[in-house]
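Shown next as structure tokens: one chain only, the form predicted on its own.
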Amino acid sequence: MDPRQAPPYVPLRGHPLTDDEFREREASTAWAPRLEYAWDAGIAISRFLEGLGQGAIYGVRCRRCGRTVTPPRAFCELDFKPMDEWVKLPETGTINTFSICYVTWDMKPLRVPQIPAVIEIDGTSPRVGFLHLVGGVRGRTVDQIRRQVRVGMPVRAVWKPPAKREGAITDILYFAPVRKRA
């Protein structure tokens, strides 16, 4: 094909808006789609998803450079090699880093923030984890927040009810300062 010649035409989906649809704003459609999709979490992120489900935290453990890292790969980015020795985790952790939101993702207000981290699963190989949030804190201030919450700091899985859990990162409800005991 000519790079200079256009592609032929093809008409639109659909019709012109009327006058009255226009200043209305109301259309009408003589088309109503099928939006229908599939979505594979793929090997290792299904395992890792039936294992939330459990109340489980599994990770995988590359054996050329014993890396273990969660969420599960399929394959090593360091050497490229298969990720396939599944381990068992436990559900603590320590906070790498984490913020405190006055908003939603999609731009909601929140009276009481949220506190967004990224969780290093204890197990796992260092600077390897996973984003979720930081319950169990009182206070509404960024002041109060970080009397109470810091880098560094350990934090175990609070689930939810195993009747509720359907196998998706949202079975951990958040991660909570562990406490010392005095």
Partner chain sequence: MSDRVAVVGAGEVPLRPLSPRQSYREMGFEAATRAYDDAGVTHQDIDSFVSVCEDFHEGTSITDEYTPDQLGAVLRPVHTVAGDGLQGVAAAVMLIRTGIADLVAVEAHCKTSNILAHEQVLTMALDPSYERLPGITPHFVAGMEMRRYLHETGAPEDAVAMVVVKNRRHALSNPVAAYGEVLSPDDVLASAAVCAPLREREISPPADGAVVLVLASEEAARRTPKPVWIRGVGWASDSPWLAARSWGQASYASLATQMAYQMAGIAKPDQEIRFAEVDDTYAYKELQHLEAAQLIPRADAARIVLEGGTRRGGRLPVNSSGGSLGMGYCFDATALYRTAAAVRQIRGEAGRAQVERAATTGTQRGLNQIEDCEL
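Would you mind giving the form predicted in complex with its partner chain, to go alongside the form predicted on its own above?
Left out here are the partners and the other molecules; the chain alone remains.
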């Protein structure tokens, strides 16, 4: 059977909304919440974040089911047992899935899209990737990017310079496609 050809992707139209456009002219009550949190990362995620600060991706292995996962967790959510066999993982992985996004969270159009992706780090068990960005890709249109980014493609972490790392998931700037693994 012939695959049906989908129409080509077209860019979004429009412009950023102004405050006036947001607010209607009817009576309303406005409230700007001042909600602030400082989450205790806990035993497992703390060690993961410290590792990122040192340029390393850590995972943990479950002694019961044998899965190796990252981000690490203190217990295996499937076996309900503590998970404490730490392993240092490579900085390479595979794209499980991705999207090419042209709108920011606060509804501003993006000319250069962001590419969020699920990255399965090499050495972990299938389907336990983490969420990050794909970068180092030329072009702006869906077609240009899809020529360079594919499901199943190998990628490698691109890090912030050591002096600028802060023990956060953003210490990895993005994952860039690699032609062949090191």
